[in-house]
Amino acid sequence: MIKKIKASKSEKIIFIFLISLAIFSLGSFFLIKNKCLFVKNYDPQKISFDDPKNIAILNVECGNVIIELYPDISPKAVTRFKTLVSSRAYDDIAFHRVIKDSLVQAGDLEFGKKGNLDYGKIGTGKSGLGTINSEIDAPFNFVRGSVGLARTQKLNTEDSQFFIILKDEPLYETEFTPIGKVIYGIDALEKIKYLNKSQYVLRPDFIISLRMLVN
C-alpha cells in the first residue's frame, strides 16, 4: 500500500506563494501588453453637442479622442483641417513627433504614409494644397488638449501638420494658429508611442481614422 505523504505546513506556505507569484506575473504581463487598459473609449453619438458640425473625432489605437473645432478663431486653418478630414487625408498617417506628457504632432501627408514612411524626410512633408496664412491675433489659451497647426520657422508656412499639447503651453500663444481643443479622450493620446531619446519616433503609432461628426 501506497502512504499518502501530507505536506508540511512550509510546504504548504511556499506553494500557495508560487501560485501567487505566477498569478502576479501572468497580471502583470498583461497589463503591460494592454496599455489601453484603463482608458476610457467615448461614443460620440452618446454624447450631446453644441455644435455638431464642429466636432471632429479622432480615433487611435485606444479609443476616440474627440475635438471642437474653433471656425471663429482661425476660419482658414478651421477650413483647411475640414478639407482634409473630409477626404480622409489624415488616415493612417503617422504620430511622427512625440514629446513625452507634452505633445502628440501628426498629419505628415506625404511622408508620413503607414506603409510608405520616409524617415530622412517626415516633418517636412506636404498636403498638395499649398501653405495657408498664421491666425494667430485672436486671443487663445493654448491650455491642455488645445490643438494647433503646425508650422516651419516662418510664419504663414501652415499646411496639414497638426499638434494637441497634453500639457499647458501659454507660450505658445501668438506663435501657433489654434484650430481647436480635445473635449473627450485625451488620455488615449497620452499612450501614443514615444521615444526617450528624441522627439521623431521609430515605427510610430498611426493615426486610424478623422472624421467630422456631422458630414
Contents of the next structure:
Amino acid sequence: MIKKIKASKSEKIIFIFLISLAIFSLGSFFLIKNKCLFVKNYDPQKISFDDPKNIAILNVECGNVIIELYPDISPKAVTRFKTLVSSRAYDDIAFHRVIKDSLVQAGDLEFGKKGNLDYGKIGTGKSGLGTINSEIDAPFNFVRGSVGLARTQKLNTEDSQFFIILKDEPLYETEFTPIGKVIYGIDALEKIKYLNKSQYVLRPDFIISLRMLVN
Amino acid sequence: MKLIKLILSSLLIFSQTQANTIYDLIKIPNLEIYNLETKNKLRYLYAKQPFTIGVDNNINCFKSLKKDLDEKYLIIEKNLNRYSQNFLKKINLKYIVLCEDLSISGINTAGIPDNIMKTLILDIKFNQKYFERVIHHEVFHIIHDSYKDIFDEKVWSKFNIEAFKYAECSTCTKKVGLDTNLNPNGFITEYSQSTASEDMAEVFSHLMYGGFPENVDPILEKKINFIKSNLLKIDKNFLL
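We have the form predicted alone; now please give the form predicted in complex with its partner chain.
Up next: the whole complex, starting with the chain shown before.
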C-alpha cells in the first residue's frame, strides 16, 4: 500500500517558485524576441503638421520616424536630401554605423544597399550627385533627435549619408550640417541593430522606406 | 586568480562601444568638455586622464587638478577672447585642450598647434612667468600654419643681417630664453633666434601681450610691420 506523503511547507514554496520561474522564462522569451514590443508606431496621416512639405517619413522595422526638415537653416543639404528621398534612393539602405544610445547613420547608396552590401567599403560610398558644401554657420542646437549630413574628416564633403543622434551632442554645432529633427518616433531608432565592439554593424538593419509626406 | 582574470576579461569583451564625440572630432582621447559657452565660440576641453597621441605616440600630456584648471582657464580665456570668432574661423582654431606636463618626443613644450584638427593643446603649467604671452605665441603657430604663403619664412629671414642663420629646428638650439631683449638688435628674445617661425611667433606674442622696449632697432621694426600688415590681410578688422 502506498502511503500518501503530505508536502511540507518549504516543498510547496519551492514548487511554486519553480512554476513561477518557468512562466517568467517563457514569457521573457516571447517578449525579448519582439524587439519592437513597446515601441509606438506613429501614423503621419493622423498628425497635423505646420509645414507638411518639409516632413519626411523614415520607415524602419519598429515603425515610423517622422522628421521635420529645416530648409531655412541648410537649404542645399535639405534640397539634396529631398532629391534622394524623392528618387527613393534610401529604400533598403543599411544603418551601417550605429552606436548604442548615441547615433544611427545610414545613406551609403553605393555600398550599403540590401543584397549588395560591401562591408569593406561601407561608409565610403557616393550618391553620384557629387559632394555639397557644409552649411555649419547658422546656430543649431544638436539635441537628441537632430538629423545631420555625415561627412569625411574634411568639410564640404557631404553627400547622401545622414545621421540621427540619440543624445545631445553640443560639439556637433558648427561641425556638421543639420538638416532636421525627429519629431515623432525616435524610440524606433533605439531598436536599430548595433554591435558591442564596433560602430560598424555586420548584418545591419535597413531603411524600409523614406518618403516625403507631400510629394 | 584565474577566475578574477576571466571575469575582468569578459567585462572588457562585453563592454559597450562608447561614443566618444571629442575623439571622433579631434582625435585626442580622454578629454572632457570644460566650457563651450564662450563669446568667440572657442571650445575648451580638458584632460580627464593622461593622453598620448602623435606619430609613434610621441606626444604626451597629463591631467590637472581642478583648482589649477579653474585658475588657469580664466587667464587663458581672457587672452583668447581677444581673437574674434571670425578671425578664429579664418585661422582654423576651434578647440583648446588644457592639460599639463605637455611634451613632444620627451621635450616639454608650451603648446602644440594643429590647424588641420582646429586644435591647440596648451600646457597650463608651462612657464608661469610668461604664461600669457606664450598663449599668443602658440596661437601664432596656428596662424602661420594656416597662412604659410603670407607669413613667408624666406621673406622674413631676409630682414636679418646676411650672416645670420636660424637653427634647423626650434629644438636644435640652446637659445630658448624668453626674456625680452631690452636692446633687441633684430630679435625680441633669445628664442627668436631659433627659427623664423619662432621669431615671428615671438614678435606676434609681444604685439598681443605688450612688452616691446621703447626703442626698437630697424630690423625688428620691419618684422613688426610685416606681422601687422599680414594680419590685416587675413582679417582687416584684426585688432592688436
